[in-house]
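The chain below stands alone and is given as structure tokens, in the form predicted alone.
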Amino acid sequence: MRKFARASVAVAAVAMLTLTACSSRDDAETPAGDDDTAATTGFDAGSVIGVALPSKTSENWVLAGDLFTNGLEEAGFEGDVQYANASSPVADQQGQIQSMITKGAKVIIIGAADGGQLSTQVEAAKEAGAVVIAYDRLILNTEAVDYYVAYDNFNVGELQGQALLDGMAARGEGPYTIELFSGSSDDANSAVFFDGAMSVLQPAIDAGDVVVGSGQTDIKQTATAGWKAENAQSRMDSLITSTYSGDTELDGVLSPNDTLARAIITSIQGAGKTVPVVTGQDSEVESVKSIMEGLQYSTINKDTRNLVAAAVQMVTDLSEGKDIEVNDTESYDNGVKVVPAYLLPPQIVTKENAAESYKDDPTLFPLTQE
């Protein structure tokens, strides 16, 4: 079992027969039993379903607000989706899960602020006969969490350190040398990216094939606090003149996001250096543009209108009293109870294939159009 927690547009139907096709797991997929979470009783159309969501430290958070509102009153409920003030997004998301209580939701999904936060608040809401789905973020250390609904995390970090591997070998011999970032310590998901990527970069590094220039390998060393750019470019910016003086070449950059990836490039760029290979997440617009110009090297499409529609369809069949679709009920360990999961594939994106990987998306797509 990976005990993840532990260690460090509308929603179309069509969108939907995919989604239930897709596993990123080998087994197939099966109910959660009663033993495992809430029972499915059933509710009204019109009920309320709240959506807590994090502030906006990504275009795939905003884009996932649009999605639930339209989604949820598409599919006959009522959606109350509220995101966390940047400012104090913990405290907030807390009182914000209040509200939902108090407004009588039957649904609550989250999108944790900080998923070692909200125990009290989603204990609350199964006091209170409400669902409670993890969304895209592990909620930890609480029975009261039903349902997870998230890509394949691990899955993504090994993509990523796969993706940097690769596009360094394809510009030359190693030994390489790089340098790691991870998300924010307060995400769960952070730690889940990590694990990921060093499962597949740690090999490389006991071999002596690649070397962390820095020595900063322990995830602790490699955070950047809330996601934010700036926090990226400026340990970047210590670590080049620490490390990248001169001479000396950096090969490759482990970046955990697309955001944090540009702030990583820019920092680069304006020390005047070669920029290296860089991995990112999420497909953001300029992120999948610098793809295209041969900066960025990688991205991962994980498309936020699939995960959307699975946690929509998910309230749909509570509401109808069905058993609901998971397809990992082994992995995700929140450090009380393993949570059930429906865990959709991520996929690897780079200039060879984005065209491919986009054809279905209107936005990004042309973008990748020579």
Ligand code: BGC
Given for the second form:
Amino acid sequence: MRKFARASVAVAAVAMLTLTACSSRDDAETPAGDDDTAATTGFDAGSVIGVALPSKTSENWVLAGDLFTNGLEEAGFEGDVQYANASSPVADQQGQIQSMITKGAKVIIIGAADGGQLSTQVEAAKEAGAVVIAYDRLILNTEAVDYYVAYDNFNVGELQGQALLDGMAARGEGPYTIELFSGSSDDANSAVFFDGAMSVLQPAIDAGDVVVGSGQTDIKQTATAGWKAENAQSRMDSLITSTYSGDTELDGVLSPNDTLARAIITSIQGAGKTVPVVTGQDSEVESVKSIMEGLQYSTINKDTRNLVAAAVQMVTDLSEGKDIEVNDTESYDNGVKVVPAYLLPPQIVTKENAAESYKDDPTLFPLTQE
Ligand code: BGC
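Taking the form predicted alone as the starting point, write out the structure of the form predicted together with beta-D-glucopyranose (BGC).
Let's see the whole complex now, leading with the same chain.
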């Protein structure tokens, strides 16, 4: 049986994430049905299914909305798909979930704008008899989340950390100087991505093979509020001024996603410096182009079509009163319970394997052939 590191998210204080215990887990498939797992007696075709998505902070969220609308309709349900407004995402999403409950939604699928601020709403959803599924991002601090469906976030981080090391090794000998960026601290995924990456990078840092030039290694120092490109760009600008003036070299940047990777590259190019090895995530069109041009080094293929399909399958199974397929019942502790999860495997993508990785993707594959 394969063993690998796992992350456990614990909540130290409201909206404050601390990543704790790392141990190993069995990769065995565990059927649902323990005490923590929601069972339904099923519901009718045509039932309302709510889908609450965060603001459109990356292409995958935009795509997910359309896929949910079509996928739920094809599966015979009435999808109510809503996005939180970028200017007031938390309040907006709270209101949208409340209105899904009022409409009698049987299942509410949530990509949280802020995973720590939804307990009141998901508890109301449970009260009303709905099943709550956390989609892509975990919902924290509440018993009222039944399932989690996501790509394996810890593995995403591990792949990013390894890609950073591989990319730098391919360009020359160490020791290497790097900088670290992480995602928004209100997204439970951010700490998991970062911990996954650090599980690979820390040994290299401890061995002196890799140096974080600025010394900023704490997740709080590396965070990017709201996953906003402008915040990553301005932090990179400041790092260049403080640490990389003149000819001082920067060999690599750990970027948690593609939007931030492009902002970091823009900042470095603006300063007239050579673009280092920069990681990413999401396989956004502009980043795949950049990888093919030899600028951004890597991204992660987390095909949104598969993730939405897995969530829609959960809805279908719930409607038929079937057990829900989960494959991880240990890793995702939301602060008060371990949420049974169905995790999909992410894939690292560099220029080398892009054509192979996107061979079934009609949008991305052509970009690898130009
Ligand atoms: C998702 C990433 C995405 C980020 C910003 C995360 O929760 O897992 O795919 O890049 O949010 O939208």
